[in-house]
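Given next, in structure tokens, is a single chain: the form predicted alone.
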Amino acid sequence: MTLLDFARGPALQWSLIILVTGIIWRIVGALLLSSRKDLSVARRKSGLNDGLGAIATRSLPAHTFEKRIRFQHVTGYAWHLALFVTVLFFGPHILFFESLLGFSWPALPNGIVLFSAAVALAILIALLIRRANHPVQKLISNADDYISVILCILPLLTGILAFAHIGGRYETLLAIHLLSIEALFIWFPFGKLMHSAMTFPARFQAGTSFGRKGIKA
């Protein structure tokens, strides 16, 4: 079995199993925590509007903090958007999703996807350097923060290298690219990257909870 066969076969299968199982485990755990009965008297009946309102308002920083976190805020949205384009609209990626989901969608030109990948990679590297040097971020960061960023950087970097055939045989570069993605899959449910799946449900839950107490989230 070659390295590429391993990356396309057992490594991919097990990483997907760990990814899906881990996400389900985390979501079920969160649901069990939120299912505890609130014995306090409700100030008012909360509902869908409170939850959706919290998702909207908490997706933007409070005006008081905007000047201090503008760089983090803008680059955060920018790299997520660039990553979204890279992952979902690159032809080979779409073929992979089609093999899992049974349907596909139009791809963007390779040049646009490559540019998006480069933008995402550059922003992530800049954020990593800033995290390591910023006096506050350096103090509040732990191993999870650095591992999560590095595991997001590696698939982008190895993907660009494989696309450009830089650094070795294409088969080897592709195998390394796949293995970096699979490492990301394995880490995803257990690190801070899980916020991708939990952010909006958590904000919705906070909105309904605050609404019950008569507080605007």
Second form
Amino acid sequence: MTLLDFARGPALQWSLIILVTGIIWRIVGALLLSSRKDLSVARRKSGLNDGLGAIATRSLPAHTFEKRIRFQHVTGYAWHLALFVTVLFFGPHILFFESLLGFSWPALPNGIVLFSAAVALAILIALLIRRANHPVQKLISNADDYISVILCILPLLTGILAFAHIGGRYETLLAIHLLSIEALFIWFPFGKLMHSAMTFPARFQAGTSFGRKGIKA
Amino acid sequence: MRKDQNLGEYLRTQGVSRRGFLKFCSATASLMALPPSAVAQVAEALASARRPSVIWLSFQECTGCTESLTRSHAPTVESLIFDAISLDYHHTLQVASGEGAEEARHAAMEENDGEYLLVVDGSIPLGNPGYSTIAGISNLDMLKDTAKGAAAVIAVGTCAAFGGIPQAFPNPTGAVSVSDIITDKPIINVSGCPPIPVVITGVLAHFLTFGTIPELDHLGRPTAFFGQTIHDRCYRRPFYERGQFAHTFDDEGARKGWCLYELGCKGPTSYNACATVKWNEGTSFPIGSGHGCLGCSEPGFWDHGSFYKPISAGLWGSKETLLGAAAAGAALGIGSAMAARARKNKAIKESEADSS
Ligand code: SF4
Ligand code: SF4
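Having looked at the form predicted alone, could you now put up the form predicted in complex with the partner chain?
All chains and molecules follow, beginning with the one already shown.
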């Protein structure tokens, strides 16, 4: 079996099984967590609006510290946007999704995708360097942060190399690219990357709980 | 061709002009990536070359390789070069049969000991010697016996070079390649299903010219022909770069000649000379007629998933298994939540007991 066959076959199979099992495990586990009954009298009835409101307000950059954290906000948004464009709208990626999901959607021109991949990669490297050097960020970062960032950098880097046929034979570059994504799949449910599944439900939950206490989230 | 004739004389008797011969030499030299200054050397060496004795063994194969080489097109200098070797044994082409044929093989081996070229097409079955025999001799025995006195072995076609179609899963005959068995001789793998005719004559021309085997890649293939992928030299490459793909074989993209990656083209991972040398006297090659490359020159090409599956698509995708994984995840989630609750209740009880 060649490295590429391994990456497209067994490695894909097991990494996906771990990814799906892990994500559902953590979501179900979190949903079923018990909270002690709140015995206080509710200030007001809280509901959907509070939850959705919190999702919106906490995703918007405007708040007290805005000036000091503008860099993170801008780069954060740009990075996520660039990542989505790269992952979801590159022709060969859509073929990959189609082989798993059974349906496809139109691709964006390669030039746009390549640009966004380069942007995503550059931002991530900049953020990684900043994390490793910024006194406060350094203090609040643990191994999980570094592993998660590096596991996002690798697929971007290897993907650009594979697309441009730089640094090796295409089959080897493609295999390494796939394996780097599979490493990310395996890590995903167990590290901070899980925020992509947890962020919005967590914000929603915070919103309803604040609402009950009469606080505007 | 008489035995005492050299190649130059023979070609002249066949009506090949000096000019035509030089043209062939410069084409061969450029195919072999030799500098233009080497053309004279190639011409001189080829013209004075004596006919090397060639023994051709066919094992588990479909005769497609022989067809490709011998019936490629009307007599060209390439095919005459092929005629010019002394093909002392080839059980598809030779007139003799049975014991007479085997005698010819033994005679050629004795007469040219240490000097003859052994060409093999087809894979060798190890599962049972009876799966493929010639004159009652198993392929394995015949290969070992004949390779002993050979100067070099040329494995023609993907079956001989890598196992090919006979080796495709589940490999019922236990087929292996020549290099799986012969380890003490120089082996040149001329892969392809079938290989391009001019590649084999190119390898022969190199051997006749320099008396050595050409530079080989990590899979034992001449880098002059197998150094680049089909994709590297494909005329549809600009469409690939721009992300313009044909989605079906008869959509607008297909009509406009866009890249066939989505339709399963294996050009990016296939090392062969089709895109430059082409087939049928340089007429065209599969991509030229709108079909993707199958990757026939690569090991295991039959087992890399469907020919129509894009290379970037996974070879695995079972919705049932993923649903099973989701169910297992849910069970784990419920289990761990229950365990957490039990721990929590226990802790509450203990703290209530402590404070009371
Ligand atoms: S048709 Fe095949 S070989 Fe040609 S550019 Fe497209 S993928 Fe590459
Ligand atoms: S185009 Fe591909 S499949 Fe066709 S002969 Fe060449 S290497 Fe083989």
